[in-house]
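Starting off, we have a lone chain in the form predicted alone, written out as structure tokens.
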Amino acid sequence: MNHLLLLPVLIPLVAGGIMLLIGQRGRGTDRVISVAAAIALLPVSLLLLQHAATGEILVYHSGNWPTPYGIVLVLDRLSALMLCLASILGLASLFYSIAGDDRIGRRFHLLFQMQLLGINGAFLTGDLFNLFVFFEILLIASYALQFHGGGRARVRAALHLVVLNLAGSAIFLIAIGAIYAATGTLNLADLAVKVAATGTEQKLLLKAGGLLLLLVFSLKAALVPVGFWLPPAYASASAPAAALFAIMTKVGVYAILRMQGLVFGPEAGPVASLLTPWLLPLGLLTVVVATLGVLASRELRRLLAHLVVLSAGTLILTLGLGSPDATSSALYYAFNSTLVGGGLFLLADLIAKERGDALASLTLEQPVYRSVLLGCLFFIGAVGVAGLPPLAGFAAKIYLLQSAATHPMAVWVFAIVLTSGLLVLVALSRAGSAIFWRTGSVQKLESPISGLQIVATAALLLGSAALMIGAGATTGYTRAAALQLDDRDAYVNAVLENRVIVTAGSTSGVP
């Protein structure tokens, strides 16, 4: 079973050079191959949450080097879920590319492949300087699917894209160096021995490292301050990018959470709950930028890029709470909101595709052809992006907010949680007013649009709808995942029990 781990990084990865050893060979072959990887990619995660399910912890130790030597890969609940969730999410912005999509620019299918490499890499990893290079593979392919297409909008905000990952990943480069400076490992599991046993004179070492890796995870999370590139690269990107790109922020999250959770932890010696103190500001903070950018968006897809910070944000606080019920409930809602922001990026450019010049403003007057179809799926996305009853959105606050009613900051977390959803959902009204009933007198646009298309769209937004119903086993597992996290030492063991090479024919291992 361990030897399963693999398959979520070699799956892409595989495909990936198939598609650059074979050239230029048209973009049907490059089709096959992809969507094959897509599908294959779906079961194997479904069978990976299935034993992870059971409690127990796979490692893979790449050639069998001891702990905290070579690439060690590690699958828990957390991992399991957050690969499943990639899954579903690549599956159906593939789909939805193959319908023409990915014909406005080269290696569009190459690039995909490398982004789901780079997301699954970055979940499965057990050492931080692994994470370092999983994250620059995502970003590299991600810099390069936010080019796709080309445009000036396009470019400019991938430039800043660029120019602001470069400096997070040299900053990430220098907190490695710290940390390694005062441990002498990077293996995750180690690490959170070592940092545990750690003297006050590493104390200053380690948490400029801690500080700083809570910096570049922020970026990666789109977390105010240092969240703004993100509205303008999400909103300009093409939409299966742009719907792949969903999961990115919650890469940061999950490294962050990781990172609180086994490293900088209550048993971290002198540098305990180093990031803790930090995340519910944070957390707090990015919802309120980002709820009054969702108010002064003026177009449909800078709106929903703005639901993405938002959404980022809100989990962080949820982090930030520091018990197994809010870790727990973040899961949840971050399952529920990424499917969702997913699907609403796919039918914003439905939407545009049928506004002819108008495309997806809200100032501009012109009907959508399909409004009945389209309206109805705004409406899904609308009610499961903001948190109202009968979808999973509406679970997820009430479960985060029953997580924060003992909290000391308890009434500051109601008061901008369910203010936020307040003008969230005033804003998505208006959104739908502007595009589906203030039409005036412009004749309709007929637009060719595939089912296909249709059909990934409302597979993700109709995911909320699932959750709901499926909230009693779903939540099940996002609490049993969050017990997992806060037992430290599970996930330390199952990982330092390769800590010696066993020769062949031997009994016994050799230090």
Second form
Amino acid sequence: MNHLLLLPVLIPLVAGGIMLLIGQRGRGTDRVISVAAAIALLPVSLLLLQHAATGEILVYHSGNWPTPYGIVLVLDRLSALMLCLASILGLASLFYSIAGDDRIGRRFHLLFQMQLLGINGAFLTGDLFNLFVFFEILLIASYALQFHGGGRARVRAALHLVVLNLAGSAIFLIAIGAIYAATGTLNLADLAVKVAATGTEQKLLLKAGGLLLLLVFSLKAALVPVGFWLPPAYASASAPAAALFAIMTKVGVYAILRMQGLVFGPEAGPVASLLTPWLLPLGLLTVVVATLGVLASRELRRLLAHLVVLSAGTLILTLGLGSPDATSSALYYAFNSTLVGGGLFLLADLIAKERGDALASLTLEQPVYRSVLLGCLFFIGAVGVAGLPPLAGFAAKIYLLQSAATHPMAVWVFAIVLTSGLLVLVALSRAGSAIFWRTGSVQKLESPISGLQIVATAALLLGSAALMIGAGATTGYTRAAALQLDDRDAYVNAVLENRVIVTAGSTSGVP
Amino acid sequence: MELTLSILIGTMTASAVYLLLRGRTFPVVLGLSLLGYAVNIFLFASGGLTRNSAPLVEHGLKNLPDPLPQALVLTAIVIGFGMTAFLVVLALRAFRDLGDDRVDGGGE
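Let's compare: the form predicted alone is above, so bring in the form predicted in complex with the partner chain.
Time for the whole complex; same chain goes first.
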């Protein structure tokens, strides 16, 4: 049994618990604990990544209960990659926050750790109901984080965020109930086996359950037509929270990817390939709407929020292509777009801080104080997110289009992805020139931004450059991860290894 | 019994959806709680309905109910309770900050 697998869930949980006990006493202690926990998560996730890279699927049976009954955590290449991404993004956002943004409201660090707990748990769990539970943990933390700092815009966006996601949770439970009624299990590996073996009489129930799951995960991934809650919520959230939120849509995409391959894959009997045909049109539509949103934005943070939706749409359309190559390119794209997206949210906050009254609105009113430094960072971020050479966004887009070339819908994918890329470039250059392209007197501001904030922002933005330099190794890993996802039996066998059949009369099933 | 239960769940869900689509926060909160109840009963029924049986374990008795949906419902109730409490506080806060109890906050 590999207890290391439990740490990504345990570290934030323990850190959060200690902070809860300490309460408001000892100012600064929560910062120390929170940073220590986030730093500890990084080597743990790297170790897990190293483990997963060997191709072995690690399974943690909590309490050593036999598989279909106990709670399992499963680590494959995909989970390890996402954990790594979450810990990098979490660490950078946290470093940014301790320069002062964590004090504009209460309990920031506690909520931040709970959010990390939910994200890590969702990536690791091998059970549909626990996926629901971890989703709820990350959601309730995100409600409060989004609201961190208060204010009218945040309250209004929070209300929509909470009501929509609560309705989403109810639909999630209905889907779980329908799937349980049809198969009698909620363990994903067990579900994969049972779904493939169900008769046609359960087909409708399973189909309803599967498509409801798609609806719920689309809500989390902010796809059209259920994603309109995202731009106001992310645009109004405080910077470190918004940066961490950049991975939340990816949790929804991750869940869709997991369900698509494992439970509703091509081998799934009566519901074979249930989700795949929906993904491409959903993704394309989301990209179109998000691109329009990017063009129409009059404020930088709003523009970035639409970019987050755009990247989720691109990911979903890539998954809709349904080949391991496409999945591999989606993972590479996700890594780049999450890091750069998070970094840009931090940068937008820096710009707003340096600009006085004009904040991050795209007007010519107010020049930026440290315009050379921030302008360079904005340039790097814009190049990284728009997919221009020499940064990883370019490689990701080429890789993506390459994998789409043989698909019957390739014309649509090429046309929409390339046009959207061009329009995003136009919008970003317009934003950059409105904010930075202005000479004139600049009054010195009282509270200049701290070096730590600049380092955290630059680290995330330069992640794109690092991904480009390490593109060979990274795509090698993502391709292996995609092939591992394609090999459903390996996952099922690894999880169901210690399975016991409890017969009537036997009292103990624990091996 | 199946028919009664289905009609019950359907009616509750329909009422909940109606309330969710109202313009003010209080009916929306009520709608979400009602939806929660409907979902909990649905979850409970997903393990199959049994009558005249022990709730969990009884030796020698065949037709035992499925304990897992009961556990799921318990978890869902706890989560739903916490979420509703949070939503009520948030709705009050929105009312105080925005000076309006409409869900869209009454304009800019």
